[in-house]
Amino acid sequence: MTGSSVADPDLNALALNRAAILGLPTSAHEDWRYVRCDTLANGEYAPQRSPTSAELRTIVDHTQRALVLFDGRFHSLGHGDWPSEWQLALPTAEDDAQTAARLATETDIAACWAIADGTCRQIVRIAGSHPEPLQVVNVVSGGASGFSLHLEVAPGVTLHVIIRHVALAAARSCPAISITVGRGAQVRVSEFQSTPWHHLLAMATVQIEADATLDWTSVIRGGACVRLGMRALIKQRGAHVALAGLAEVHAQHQAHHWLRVVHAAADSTSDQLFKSVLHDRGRCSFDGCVHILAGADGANATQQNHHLLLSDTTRADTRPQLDIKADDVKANHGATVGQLDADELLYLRMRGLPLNEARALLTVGFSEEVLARLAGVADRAFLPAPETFHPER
């Protein structure tokens, strides 16, 4: 395992620059307009710290590798002696340099504060399989913080990435992951965030070659202020990417999906799944849309995003889309919004369960459909446990 963990000035220096002009995200941006955003600009995060033995422990497992990052730079926590087929580098100045071309044009504020607040960049080449889950670990004690990582999947490897978000107080991260799955590649990530202090803006960036698939699965809590983004570019003939999420809201906190997903290619099928299940006065949202190039004739796509409130305070938004070019393609996307349903209450009712323990099961059983995509995750401390599902009395 090689690499540093070296900020370039000069990129930081650009990104600063294209956030201030930005400026704070607003509802009037229309990739923002479902999230509470004063949050972001009247946040008081705490003082950085290192962290305490004690927490560390429960942060990260020491028997299992890891790239820990603390604040944005790496932790020497991680194990060093990564398996052979993992590959820790530097960007190179042809990497920079594209960078600094993307910024000229960014219009994401959080994909800036990532490289703004970051003195970490880093590329990870998976070269060939490995029965161990890449680990990434991103945890933040306090302040402004972010950094870039990139993998770069070979042809034909399998790979399983387990990403891990964990604030230690209030404080803003700004994570930038992406990953490029090569031709025939199978990549699964699960992604978890469980700090309801979080202000979490992470950005993933994917590109899907031909005959690849990628599975990614995020389950979130919400905090105060939690938006996980995603692009991803179907660039090859035979490539499937499937996209689920899951998120649990309470108190007055609120998490917010927003996907981009681009068919460039023939034959290529995409699927997405993403529920939420709020409580008191949780606030979620889905933004999503599925681009069908001209020429990407046979392509598949599905969007589905379905919301359970479980108080009358609650606020979901859902704006499922399509934008096809191509002629000959298969599509459909379809939302709801709703409460337990009363029939299948009264049914558990009448064979005996406490209204409360049905009001439960049924919040567990609509959850299950995406939390069994996370069967074998060793961390499950990171799943929402049946008994987190309990309906307000």
Contents of the next structure:
Amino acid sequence: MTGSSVADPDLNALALNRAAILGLPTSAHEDWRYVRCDTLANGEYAPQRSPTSAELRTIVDHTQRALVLFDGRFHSLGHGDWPSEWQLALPTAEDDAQTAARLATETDIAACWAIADGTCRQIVRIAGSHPEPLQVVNVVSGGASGFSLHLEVAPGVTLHVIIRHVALAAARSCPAISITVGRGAQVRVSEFQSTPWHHLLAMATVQIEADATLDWTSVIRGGACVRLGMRALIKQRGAHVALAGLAEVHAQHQAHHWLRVVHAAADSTSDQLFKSVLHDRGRCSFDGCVHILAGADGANATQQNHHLLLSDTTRADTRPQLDIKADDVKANHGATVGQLDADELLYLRMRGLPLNEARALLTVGFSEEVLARLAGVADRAFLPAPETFHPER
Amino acid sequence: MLVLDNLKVAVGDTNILNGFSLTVGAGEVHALMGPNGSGKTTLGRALAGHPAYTVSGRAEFMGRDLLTLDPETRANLGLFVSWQYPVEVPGVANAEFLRLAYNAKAKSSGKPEIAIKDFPPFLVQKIAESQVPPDYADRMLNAGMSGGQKKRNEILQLHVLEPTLAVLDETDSGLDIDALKSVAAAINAYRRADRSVILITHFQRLLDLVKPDRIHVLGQGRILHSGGPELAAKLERDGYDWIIRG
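Since we've got the form predicted alone here, give me the form predicted together with its partner chain too.
Starting with the chain above, the whole complex follows.
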């Protein structure tokens, strides 16, 4: 069982060319309107270097089986035996042709950078269920890098994927992760980013087939500029997608969620819950749209976005959208931007909690609805204490 | 324990309490009754330190000037004011909240804090004392609870925090017959020679179960009439008109 890093010069050139046509993102671009993009244009990144084994040990402990990508290159499989149910493969000529066709019309700059800056295009075929999670660790040491990873989950398989993004220094990384969830399969994804100097522009593309379930929860704890993009296509009847995210930003960090969920099949459901906690001069946004196409009758979609502002100098934007072309559907969306509830705060103080403890407890309570979805995920313990993700304060 | 003298409380431009005076000694139970809007709840919240209230006059608790203290200091000094409609706090676990509140009080009074591992058995004991269902340890703080359950959850808080003075605001509202008996028993279990209670209520039924030393009737922002426990039956029969109209 091996992995490898294979750059395709033709695809790199195509992606670079497409990225040049799209241009550096600015707030004038509709899909980037809430992102402070100057940090991308002016990004001064650390030079790339090789990892030390000590560094890797702190990121992937000896008990973990992980797919480690270092500066976008396939690095190792982590430790332990790689389960036989997980089969690594390289893209075929047909895969490359599809990628080239997609690049020709790609509208997302990060998806282009993922290939333009990338050397790794990896496919993992998940042929059977395995009790342990598949861990994908995206480590960057500096510069700009990207990679493409495609997970092909066979019908009926149960899979848990844990994705961790780690920047060892100022760096831009553009991972493009795609997942095909086969008929009746159940895929759970838990995604974490908690390093402050990371310019992380991720784009996930998922397709869900009949009666399959995808449950994806992301937690962003700071980052110079983090934007998690998601395109979810519910292709067949009876499929379900649950997407949740929590972003907490301090200093001048920014975290953005951009989502497009397409119901292309009848009797499908989607559920979105995204929350953010903003301190200092932090900035967060949610830009999500649920498209229910003609013929997707019986679709049921919910979309919720809530921002909690903990300082007067933060900025939160929200744009929940529904685009419904079918007649018989249920869809609702809602958004709030607010501060801690004064009554809740008073209640805790009236029971003796000092103001700062009361505020902290209410903030945890606000976040818990999303964090509860990570129940049983060992990485929840990985979540760093706040002081470790805003060291420049 | 508590001395209130000529207390005036305004909420915005509206004067709610106007010359309220009351003294509560150690171990005493006082009941506050009166028509809706007479200021009973306002009194409790003013004592607790509601930041939106303008309070003047004298309010002394345990020898300290209550009006100079923030809400958490008042609480940690031993003042517990329940809410007529306890706020729901989704996402905050009841047990975690109780542990933090217990430790905040312990810390402020120089007593040892309780460790995380030691709190569950302590809480089990308090749940038994306060006669609430065992699953309250696993609930969120008032979230998803009925009105009566929230009131019972506050009785659990009372037993965990063991304040010196409990101001219980319509704790009997929303309770079914059995729950009322349980809550009354839990209040009686809380009573001690060095602990006092102010019961705010509309009904004699609670006062039949928790015997007050004194009953006071509020009107026009102050106490208009006071009497012994027998006053409850008269109020139940005759209402407040004979007092309000003088």
